[in-house]
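This document opens with one chain alone, in structure tokens, the form predicted alone.
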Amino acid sequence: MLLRHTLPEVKERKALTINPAKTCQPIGAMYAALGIHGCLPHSHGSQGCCAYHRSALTRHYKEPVMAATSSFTEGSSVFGGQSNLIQAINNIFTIYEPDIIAVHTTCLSETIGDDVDQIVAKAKDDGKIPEGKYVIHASTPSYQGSHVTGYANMLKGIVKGFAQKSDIPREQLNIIPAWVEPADMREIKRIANMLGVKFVMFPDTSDVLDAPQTGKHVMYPEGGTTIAELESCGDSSYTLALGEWCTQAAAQDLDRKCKVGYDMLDVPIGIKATDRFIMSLSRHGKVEVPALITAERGRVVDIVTDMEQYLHGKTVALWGDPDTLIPLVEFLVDLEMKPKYIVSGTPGKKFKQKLEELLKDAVPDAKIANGPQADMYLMHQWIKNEKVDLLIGNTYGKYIARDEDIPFLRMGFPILDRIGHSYFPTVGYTGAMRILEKILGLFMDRQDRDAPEESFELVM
């Protein structure tokens, strides 16, 4: 197998990443842009970059991902990509007729120093951007950060390009979700609607990357946040930002630009994080929490009460994005499980601090790492030294799961070898029930597999 040469002896690495627990910034920027209605993402770089970003999203979502590229050649790399981007903007509006082009940079355009702000301004001056159409942009060099960073940078570009402050305040909230699945965005909206809160959510990839099959190709699906909604977010009364790594910068920019205050919340994964989200919705939306929501919470608690004996003391290794790992670890601790190894390729000083605080009593000896050298090789080394009962992370953990014979729950980005992640939420109380069902199913399947004949029970 691929990883059977992993060495158990852990040595410090400063310049080498092996099987990174992340991917590159432009993929995150492209995903965020797809959550805006009538928007065509544009990769300012070579064709190969754009093809990779599209294929990464297509393989995860099993949906066609439309995007354009500046198609750099050797000449563009030497003399700059201004003419390519201006020509691309003209061609895209003429042929594909989007309402918005969302430009993100790549390693190549960042390295040669293209000033995208200036290029877009020139395209507008030259009449290449039609009246009522928009070009927004984000700086997303792949050699820094991760796909999470790219998502965050494109959200900043959306706020810069659209948020406006008028003299007419609106009784509505802004909800800015971190990188979560389309089903999660739909669930967040369902919860807000159940509370009766008026809101604008951006981005919103529901009905874009999980659009129904109608037999006809649609360039711009029905879903996504509209231009009018984006423009109105500057008049909202408050913002709920879900996930610090993905959304804090955009929420701060919106506050600076339009004086809209914000709550910095975790992605509502698990019971406590969902509680905090719903109470913030209730407080800032000035509404009561309905009995139907309370009943959903009660069902999660009932599952935990009924099945605690299968969860107690089980050790877990997790990898993925900070904004999903932090509330997920909190949920696992509430289940009396022991998150023992945690890795994220996304940098950020607060990651380790937050997890250490969460785990200081439950798992004081947990191993936590993030940044460039926090990779799947390190995760496998830790597991080789002391195994765990469960793995949770993206598809790239399947090699470790096979090599070490450990049950594996796929969660995060990318998931390339299963379906369902984009259709069934993991946020909210409904998502918590799904996570519980999948974890319990894995443990019970393993118990059935390993049970001797005399202990092979019909009822567990």
Given for the second form:
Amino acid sequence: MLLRHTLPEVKERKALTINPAKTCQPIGAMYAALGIHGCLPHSHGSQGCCAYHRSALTRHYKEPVMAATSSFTEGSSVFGGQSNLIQAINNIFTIYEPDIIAVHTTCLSETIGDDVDQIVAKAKDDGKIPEGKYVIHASTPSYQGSHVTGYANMLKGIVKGFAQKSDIPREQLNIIPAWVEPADMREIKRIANMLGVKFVMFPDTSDVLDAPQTGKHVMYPEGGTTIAELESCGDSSYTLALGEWCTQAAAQDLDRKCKVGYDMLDVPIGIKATDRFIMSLSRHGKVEVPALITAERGRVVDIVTDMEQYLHGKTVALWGDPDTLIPLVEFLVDLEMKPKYIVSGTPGKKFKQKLEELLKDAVPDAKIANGPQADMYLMHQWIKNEKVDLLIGNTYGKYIARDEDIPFLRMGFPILDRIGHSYFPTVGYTGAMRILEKILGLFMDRQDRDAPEESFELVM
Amino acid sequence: MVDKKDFPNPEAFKKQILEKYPTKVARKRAKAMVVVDEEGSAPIVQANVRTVPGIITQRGCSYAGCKGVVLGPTRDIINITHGPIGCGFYSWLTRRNQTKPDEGGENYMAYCFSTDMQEENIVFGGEKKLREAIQEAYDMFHPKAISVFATCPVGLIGDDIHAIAAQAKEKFGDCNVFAFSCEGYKGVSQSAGHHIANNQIFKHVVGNDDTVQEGKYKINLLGEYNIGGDAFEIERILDLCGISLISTFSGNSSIDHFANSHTADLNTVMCHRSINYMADMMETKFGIPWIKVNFIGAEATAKSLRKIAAYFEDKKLIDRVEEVIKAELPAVEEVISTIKPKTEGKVAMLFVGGSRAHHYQELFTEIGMETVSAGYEFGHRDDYEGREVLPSIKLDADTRNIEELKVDKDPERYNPRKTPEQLEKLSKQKGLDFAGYHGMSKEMKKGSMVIDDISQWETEKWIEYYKPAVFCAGIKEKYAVQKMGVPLKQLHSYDYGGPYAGFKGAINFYKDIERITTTRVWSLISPPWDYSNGIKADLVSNG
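The form predicted together with the partner chain, contrasted with the form predicted alone above:
So here's everything in the complex, that chain up top.
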């Protein structure tokens, strides 16, 4: 047994987190910054943070993840990191030549109280920020929230750093996706383009973290939202924010700063959440929904009507991030499946409320936990008490899947042991089809594996 | 096959690389890139100094060196990371340390334990939460040991993790509890964390169990972390030779082995950088001599086995070792004979670790490849130039901040395994270099480039210059280098392959290098329309 010490008896823990269902803020900030074109993320703290975040993102995407660090030493921790950051800004613009440096803090620089606003202002005064270049930043203390919060905070930094309101309004929408895969960002753009909506999407990691093999390495790949696009988002007519935890704060800031109203939507995972996204695009973009979209939707529903028997009543344990878990749970309920255990290390009271609302008729006894100590150990304990038919979550689930012999669908972050997540979307109707294909494949493979010879099925 | 190229003097190219840097950075980096100007000699290289802020470095932190590298591979200690969640999360199962517990034995390696500090713990102190976390771990699992690792904020807010550990140990009675002040900002790289790990394991564990194990030739293997099963292969070979392995620091290890390790009669050191402190301290306290060994490379493995046999001065062992080598080498040679024609003359670059950049050159040499440029991520000057430079290394503030344990002879248990005369004789007649390591640079060819703490910018430029058939580094470098059309072999994780140690490992490595340098996928990068237009993709690699 890989997790041989996991005990079925659940006792309340106050202090010890075991097998977390989250990580820390700065990595989210780094990921968000990679979705800006020509931007180098910068970690203001010890070298290890930057090395860990780059490694984790690289293992997940199998792509270069470039980022710099303030390389704090004991001295900087005592006297403050101002000189490290100013030196770093100068070196980065000289050597790596980005258009933008996106600084995020760490628990170290936050604990010593470095004022990044003031340091960046000083760097500007000292002439360390070349003309036409930008340094934006986000406060991302690792001891608050989770990686999701860090993503949200960097989006706030982007809005603060770039969004402008001119006198000329633009007939365009802003789309702010939550932390989803490059493939999902690409799919969201494809959908908006199919509707014929003009839009700015930020961040956008497609063509950054799914870059083609060309025989050349470039520090700043093709993709990412451009500075001009970011500057224009203050003139957009409306914002579609996809995923409350990741994007609401930035959408609110944009509304406050530039008076761009926003629609708080779920990440379009599954049929209903995608429906709402399309409706919002149609309403605020003032466009009709094209027949091609209706056909895509129809294909998803068709699969479900055809294969419903394999899904009905199947129980699921899920862990991950609120913005993706909530619409995924909604989708599973639509598939007549039973999301039974749901865990997220990311705090936020609304998580439980929203899920309980979604599950009150379908799975009234579902167990839901989030925040510190809501971890994969707890979920595994629940599973030991009553098994489920399917696991959905990041790669760390493979230990539970093997020990308990449960089919396992990899979704979320990080996925370290399979490819596909960065190339094939799970959002939109196409994404719903992919989720369905994967789930059905898992159940059917299991049936094929376990069926007695006499009832082995050719047609399913 | 590509013939080995004659590279123009790299000094001019180095100058070009440095021109990109601001003056002060250029001055500093110049000292970290040096040419081997005579074979067998080691140029002075700047090492173990701060990375300049803003430079994209391979390096990590002290916590990574302590918790991740040295303590990570030990299966039966509950390692609690005291800090916000990230550090514990990122060091959770990511280093591929394999372990094989006894049936039903303790193994916590698949678990990540953290105090997941929240803002209130930073503001009001995290001691209470740590104390509770240790108690909860003890109540749930009743482990034989719990250790605590400090992350950056812990040192700043002043949590006394050592006092808490000591109190818990006393309270439990049957569980060893100890802590590591390995805050990420300590030192200049992972290296500081290695030292901190050595100190605390030495202080709190080594010598706790005086049971004398059976076996005639008893050794410890220090600085072998069982990445991809390396330690299993070494264990297999030692077993064949009849050599008893009392403990490995720390691949496939149990804390019980550490506790008993002072009963061994010889310490053999693989990764000098991460564990030399332990070897020195055990020699001072218990009288166990140490020698440097290397089980990376078939020849190196044979040589290391012969050194161990020579040390014990027993003909039976010497003969047995020769028998084992004789039995193992034919399979190795057979693979070399099929692979070498395809790899001979190709060039490799190695930028990894604190010993691997040295050790892996052996394997490349065995298949006729030359390492034209190499360097460590967190090595010190002695790892490049040999321990003879130790007295001349000036300690800077970053190093001085890492505790140097004062170790004395154990009043009862100090037992010199050999007399000074015997050591002298073995050294003279058998070439055993006790407490010696001659470093990497002296083994490199004239004109090779030694680069410490290579940056992303330098990596890309030197690849342009050498156009290597393979570049060896880690995950952060992998895909950027491969985007340049150059295969990158990860030598931290072995690209999820291995083992590469010992005789069987050498065979695995030859095959992997043959595969990675000859795979046809590299010829697919340019689409046919590029060729039909007469434009050929300008690939860096021609390996």
